[in-house]
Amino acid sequence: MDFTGKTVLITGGSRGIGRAAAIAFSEKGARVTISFRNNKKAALETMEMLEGSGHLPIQADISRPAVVQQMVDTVVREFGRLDILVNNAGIFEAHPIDECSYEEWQESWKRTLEVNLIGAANACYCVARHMIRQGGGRIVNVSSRGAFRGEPGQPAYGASKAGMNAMGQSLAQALAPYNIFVGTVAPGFVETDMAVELLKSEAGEAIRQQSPTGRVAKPEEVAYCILFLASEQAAFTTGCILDVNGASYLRT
């Protein structure tokens, strides 16, 4: 998997899976742009971890359509092209239907869908328009096991990721004639900042035992799968959803 000379945009790239993917792409020769919403310190720390030079951090709230367009245009203007998009940015917030108010319920659904699904869809649109003009590219979406297994306490999250899966498959069909290939990774629990407190709690051991390996994924393991789907050799996997959950949830 050689990405020398390739330009990669990773949304939500300052921590967790996004950071691991940014490091991995840079080690394989890519020029990496990461977007971050608020945590500039984490973004700059990620920049220091990247191999090579010419990498770029961009502050962007992908729930805002105009900001997404500006982010993509900035990358293309800076590097002349955009070869790979990794839709990784996402939020995960609790809103159990039997506990939250109607107002809280609506707000959680709105926030979650705006970032996890609509923001990703807008990024796909803006990037695809450039990729069509340049003759091809790769899009990799970061979904979740929750799209299949269910998220009873965070139903908007599960729904947003299920929507991302369907979007990726639809775009794989729409964009293949333009030499643009779309893949999706669907991780289970991952050792990230988002999950660390839960994994340290009393529920942590039960979560680890969901997998016969007795553990959860490392961000680097998910990053490897992202790089595989973004590689030239994986073009014919377009439309696939790759489970990265340690056999904690099996589907047919």
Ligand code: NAP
Given for the second form:
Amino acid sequence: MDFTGKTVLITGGSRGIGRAAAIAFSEKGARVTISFRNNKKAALETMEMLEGSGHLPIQADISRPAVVQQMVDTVVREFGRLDILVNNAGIFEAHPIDECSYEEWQESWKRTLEVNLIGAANACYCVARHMIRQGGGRIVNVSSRGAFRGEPGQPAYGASKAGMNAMGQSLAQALAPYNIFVGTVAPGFVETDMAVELLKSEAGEAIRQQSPTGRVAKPEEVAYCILFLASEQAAFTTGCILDVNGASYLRT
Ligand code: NAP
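For the form predicted in complex with the named molecule instead of the form predicted on its own, what are the coordinates?
Zooming out: every chain and molecule, the one shown earlier first.
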């Protein structure tokens, strides 16, 4: 996989899977922009880890539509083009239906959908308009096994990722005529800040044992699949949802 000369925008690139993808793209020759919500320290640490030069960090809360537009415009202004969008930023909040108040329930649904689904949809819109003008591009969405397996304690998260899967399939159809291809990865649990508390808790061992490998994914393993879906040669996978879950949840 060679991304020499390609411009990549990764939302939520300050930590976890986004950071691993940023490093991997930079090692394959890309110029990488990472966005982050407010963790500037982590974003600057990621910048230090990237190969080569010309990379860019941008603070951008993707739940704010105008900010998403500014983020995309900044990348296009800086680099003259935008070849690959990775919709990776996401939140995972508990709001168990049998414990939380009605107000907490509504707030969690709103926050989760605004970031995980509508933020990603808005990034797709802004990026696609540039990609259509420039003659093509790639979009990779970072979804979750939870869309298929269920998220009993975080139902808005599961719904947001199911929505993201459907969005990716629809946009793959809408954008293929413009030489824009859309892929989705659906990881199970991954060793990142998002999952660290659960993995350290009493539930951790049972979670690892969901996979016959006895472990969860490393961020680099998800990053590899993101790069694969963004690669030139993977164009005809457009519309696919690639499971990255160590056979912990198999669907046909
Ligand atoms: P993470 O370590 O918690 O990092 C989340 C990233 O998203 C950070 O860069 C964060 O920025 C950014 N972010 C959060 N809200 C944002 C917002 N409103 N605007 C812009 N950026 C925002 O998460 P991760 O585990 O790497 O997860 C990455 C993706 O993989 C998510 O979409 C997640 O749902 C998905 N996923 C994760 C797992 C898992 O087990 N970890 C499993 C399946 C799918 P700051 O650093 O500034 O906070």
